[in-house]
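One chain is shown next in structure tokens, namely the form predicted alone.
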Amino acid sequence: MSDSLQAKHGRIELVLGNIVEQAVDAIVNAANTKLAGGGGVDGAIHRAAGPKLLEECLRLPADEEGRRCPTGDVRVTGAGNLPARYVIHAVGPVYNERYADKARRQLREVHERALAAAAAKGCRSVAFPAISTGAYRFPLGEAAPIALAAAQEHLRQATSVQLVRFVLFSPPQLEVFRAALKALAGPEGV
């Protein structure tokens, strides 16, 4: 099952599947600040990529608390055994209702920065998970429009990126993203 939306300089696509199986130039990892693997998408990517991914992550500079990537930012590594060329490690925000505006801003920024990093590496295709919507508790209904709007905005400019794919792991996730994509397209589309 696939849904897509044509943008000025590319296409946004929604698919039900597993991000580690995506044959794209770059996949985005919903990483933690230490870039040391973890659960959910992060753990799945590290397991599928093999030990080279963790070794490369651990070579990145860390601060005094072991953080290799601050919230809202990204780091790029090779992809190990994955079919992609690169992994863009994106640290999304932990959602807290009290600081919801800050979390929304950071979620938008992490998508923008991941797309900019993909373009800087000359990537034509990039696959995203639903960043911050698992253990970081960002409400899926709020995250989907933020993620899709960032992709649409990026595709309004001419960069190497021509396909932004959101890989949703469950049918309910896909349905939320599908509704957000339909709202983003509006009556006239993009």
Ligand code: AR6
Given for the second form:
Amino acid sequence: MSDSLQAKHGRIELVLGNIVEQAVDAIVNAANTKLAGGGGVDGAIHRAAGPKLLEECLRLPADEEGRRCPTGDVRVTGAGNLPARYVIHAVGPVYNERYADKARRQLREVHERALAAAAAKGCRSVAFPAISTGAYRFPLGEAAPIALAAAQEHLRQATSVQLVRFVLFSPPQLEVFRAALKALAGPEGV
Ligand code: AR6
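Following the display of the form predicted alone, present the structure of the form predicted together with this ligand.
Everything in the complex follows now, all chains and molecules, and the chain you saw is the first one.
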């Protein structure tokens, strides 16, 4: 089964691994609205990047409740000690079955905006975790096709981004993304 898909302007790739080890131009963080760190990917990224990353996040403007980025949106910082140049902090939706349509829309949007932000910085390679599928409980089988379709759509336009890598943290997660990538490729299996 193929772990990559060639789109018009670039390639989508799936790997099993840790997002903090990716030597790409930008890594995407599954952040929360406060951008002050947290658990999961966010915690791992802040630990590996060192204190400079948090300092940079805290310098971003916040509203009166300490929110630096609304749900569905992104903010870009440097990457501290990470091998990447930028961290794109992306706030995915908290999944709630009653508002599943809204969550799907916001998940799509956050991927689109992360890719647009990467392109605005001239990035050639971007690595994503499976945003919202941990603490935010978005079902992985629903999240994978949304994330992959947003990447495919971005790579249909002229963009600096040539590689969109999804970094999955466990073999079962990789399998779910593989099935979704296969479905996206269509019967030709492009
Ligand atoms: N590399 C790649 N993937 C990982 C890693 C890693 N190092 N660590 C976990 N995952 P989550 P969310 C996978 O909870 O659901 C934080 O506290 C994990 O298996 O990190 O968007 C933030 O501060 C899961 O599939 O992000 C927010 O408050 C996926 O990454 C909140 O959690 C996302 O899990 C965001 O929740």
